[in-house]
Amino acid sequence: MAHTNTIAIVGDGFAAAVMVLHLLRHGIPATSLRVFGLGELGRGNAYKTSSPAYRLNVREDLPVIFTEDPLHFARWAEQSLNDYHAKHEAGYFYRRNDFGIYMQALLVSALGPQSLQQIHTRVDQIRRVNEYWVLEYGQENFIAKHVIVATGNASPRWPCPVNSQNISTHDLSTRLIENPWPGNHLIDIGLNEEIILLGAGLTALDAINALAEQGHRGRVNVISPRAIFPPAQAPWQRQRQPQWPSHLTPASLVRFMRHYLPSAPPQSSEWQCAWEELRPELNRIWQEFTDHQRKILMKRVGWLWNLYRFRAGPQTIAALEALRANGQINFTIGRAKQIMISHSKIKVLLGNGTELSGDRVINCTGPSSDPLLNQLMREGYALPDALATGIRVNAEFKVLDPKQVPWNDLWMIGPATMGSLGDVVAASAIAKQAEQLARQFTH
């Protein structure tokens, strides 16, 4: 039976939660919604962590859920949390787990006496049958007229082959940490173990912060193409509005940004103020570029964008510097080519021939590709975006078919829209998408 009045929302993390929240706020009854996801709605990969060392990398005024009330989270945190470690001169950087509690509190408040139906499963396939969408999970399916894909970032996967012959499942799961985001692996780590981190972004810094809080004494080997971590968040405020030139190209955009940014170091307030002043217009500029121009831009400065876009919380950087001062942090330039695990040690072979050994490997390379999005592309319902990191959507978040015609009943929000729409990774950007999409269901 087709659920003609039902909006199926695929996902259980932040993107799915804010989508539900804004639909409820725009008068869509909970009985018209079905949520598909294995976990607690609002937690997802980012906010279900069990580690108190995992903190938001933005200060308290930046996760904006409601456009008309941008400081809602800041007020809630001040009233509800007792986290004196969150305070820093750059702002309050609260635990990620507490932000998950906040999201669940918002949902409870928005639902009131209503109950929300969540089917605790992972959707394997989405297919079109006549004028409906069929969501397949296991041996069952659900038929809906409207589908919103809000799966967020897919769980990390190993970036290289893993040779694990004659190793027990328990050894594999405790010594090779493929997905470190939940943080439940940390309690098993011995204080003197030698740790290998694949990657040097925010996930690696989370691991380092957690190790430091546990009093880790062993060496931490970081494998990355560049021996650099993201800088710490500084106290910044937007003070002026850049006068953008017209008819920008990737080259002229880079020149303008370089000219606008001061010669101060990226960890300084002066530099970060200027950087944040540039960001509000970047999505508009990105959407005006052709696919070819987007590829050129990301090829030239994509790694720098990710480095300075994903700045770290000050507490995390302080932990890094403490381990550095003890001589525990060691950088190795390269990329992992193969991981080999034996009963005694784990070896990581790099593409340049270097070999490292340790007691535990933590995969900090970030999100993997989304199997559901891959299925939609493979079966001809969607096409990849310019960067091949997600599927293509238009400005109304409608998924485009291979002829670039938008589906009128299939949408996507969240970080996978970045290739189409620009800088869509922060909580506030995703919440704004949900808010805008919810309005489409009330007109």
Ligand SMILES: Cc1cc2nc3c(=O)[nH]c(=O)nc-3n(C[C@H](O)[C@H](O)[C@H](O)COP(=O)(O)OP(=O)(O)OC[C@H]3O[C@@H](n4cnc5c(N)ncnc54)[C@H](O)[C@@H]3O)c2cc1C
Contents of the next structure:
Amino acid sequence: MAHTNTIAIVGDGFAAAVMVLHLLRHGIPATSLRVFGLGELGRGNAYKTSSPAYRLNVREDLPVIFTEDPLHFARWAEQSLNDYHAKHEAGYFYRRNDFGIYMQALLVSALGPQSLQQIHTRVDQIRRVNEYWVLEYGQENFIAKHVIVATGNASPRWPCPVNSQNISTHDLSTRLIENPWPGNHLIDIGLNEEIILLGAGLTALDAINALAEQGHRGRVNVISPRAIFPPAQAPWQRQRQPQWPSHLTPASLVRFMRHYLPSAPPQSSEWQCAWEELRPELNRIWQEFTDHQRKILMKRVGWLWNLYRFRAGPQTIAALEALRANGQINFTIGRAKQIMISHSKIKVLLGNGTELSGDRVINCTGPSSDPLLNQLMREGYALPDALATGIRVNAEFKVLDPKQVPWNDLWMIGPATMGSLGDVVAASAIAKQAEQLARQFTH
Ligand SMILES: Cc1cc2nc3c(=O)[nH]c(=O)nc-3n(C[C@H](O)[C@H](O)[C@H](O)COP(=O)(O)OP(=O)(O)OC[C@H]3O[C@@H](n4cnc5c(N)ncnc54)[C@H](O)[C@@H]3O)c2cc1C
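How about the form predicted in complex with the ligand, since we already have the form predicted on its own?
First the chain shown before, then all remaining chains and molecules of the complex.
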């Protein structure tokens, strides 16, 4: 049977939850919604973690769910949490798990007596049949008129082959941590173990913070193409508005930004104030660029952009500094080419011929590619975006078909819209998308 008025939301993470919240606020009844996903709505990859060491990388006033009430989370946290370690001169950096609790509290309050139906499954395929979308999962399907894809960041996969002959599955999954986001692997780690981290971004910093909190005494070997971690969040405020030139190209954009940023180090408040003053216009500028210009820009400064956009909570950087001071952090420049696990040790071979060995490897290389988006592209419902990181959407979040024509009943929000729309990774940017998309359902 076709659920003609139903809005199917594929995904059960943060984006799906804010979508539900904003649709409810626009008067769409919960009975018209179906959420698809295996987990607790609102938690997703970021906020279902079991580790208290995984903290938000933004201060308390930045995860904004409702534009008209930007301090909603800050107030809730102050009233509801006893997290004495959250406080820092740069703001309060709460635990990600607590933010998941906040999302659930918001849903409970928004739903009131209504109940929301979640189908606890992953959607394997989305196909078009006449004027409907058919969501297929296992042997079953669900037919909907409107579909919102909110599948988030696909779980990390090993970036290189893993050679694991004669090793038990249990040994494999505990000594080789392919997806560290849930954080449940941490308690098994012995204090003197030699740890290898692949990657030096925020996930690696989360692992380091967790190891430090556990009193880790062993060495932590970090493998990364560049020997640099993201900086800590400093206290910052937007004070000025940059006077952007018109008709920017990637080269003139980079020149303008370089000129605007002070010569102070990126860890400083002065630098971060200027950086954050530049950010609000970047999505508009990105959307005005052609595919070719977007590719050039990311090739030239993509790594720097990712480094400074994703700054870490100060507690996390303090943990890194503590391990560094003990001589426990060792950086090796390169990329993993192969991982070999034996009963005694794990070896990681790098592209430049270097070999490292350790007791455990944690994969901190970031999201992999999303099988559902791949299916949509493979079967001719969607196009890859300019960076081939997601599928192409327009400014109204409508998925574009291969002729670049927007579907009127298929939308996508969340990090996979980044190639089309710009900087859409942080919780507040995604909540804003949901807020804007919900308005389309009331017109
Ligand atoms: C580890 C991590 C930490 C982060 N920390 C912060 C932070 O501190 N501050 C911040 O602002 N942002 C942070 N982010 C950014 C993050 O992108 C957003 O905050 C937000 O969580 C993304 O929401 P989402 O719903 O798009 O993805 P998710 O919350 O990951 O949810 C997607 C959900 O969809 C499910 N799913 C995927 N495919 C299917 C399918 N085919 N069928 C059904 N279900 C499916 C997944 O299992 C997952 O549960 C973090 C991201 C990660 C990964």
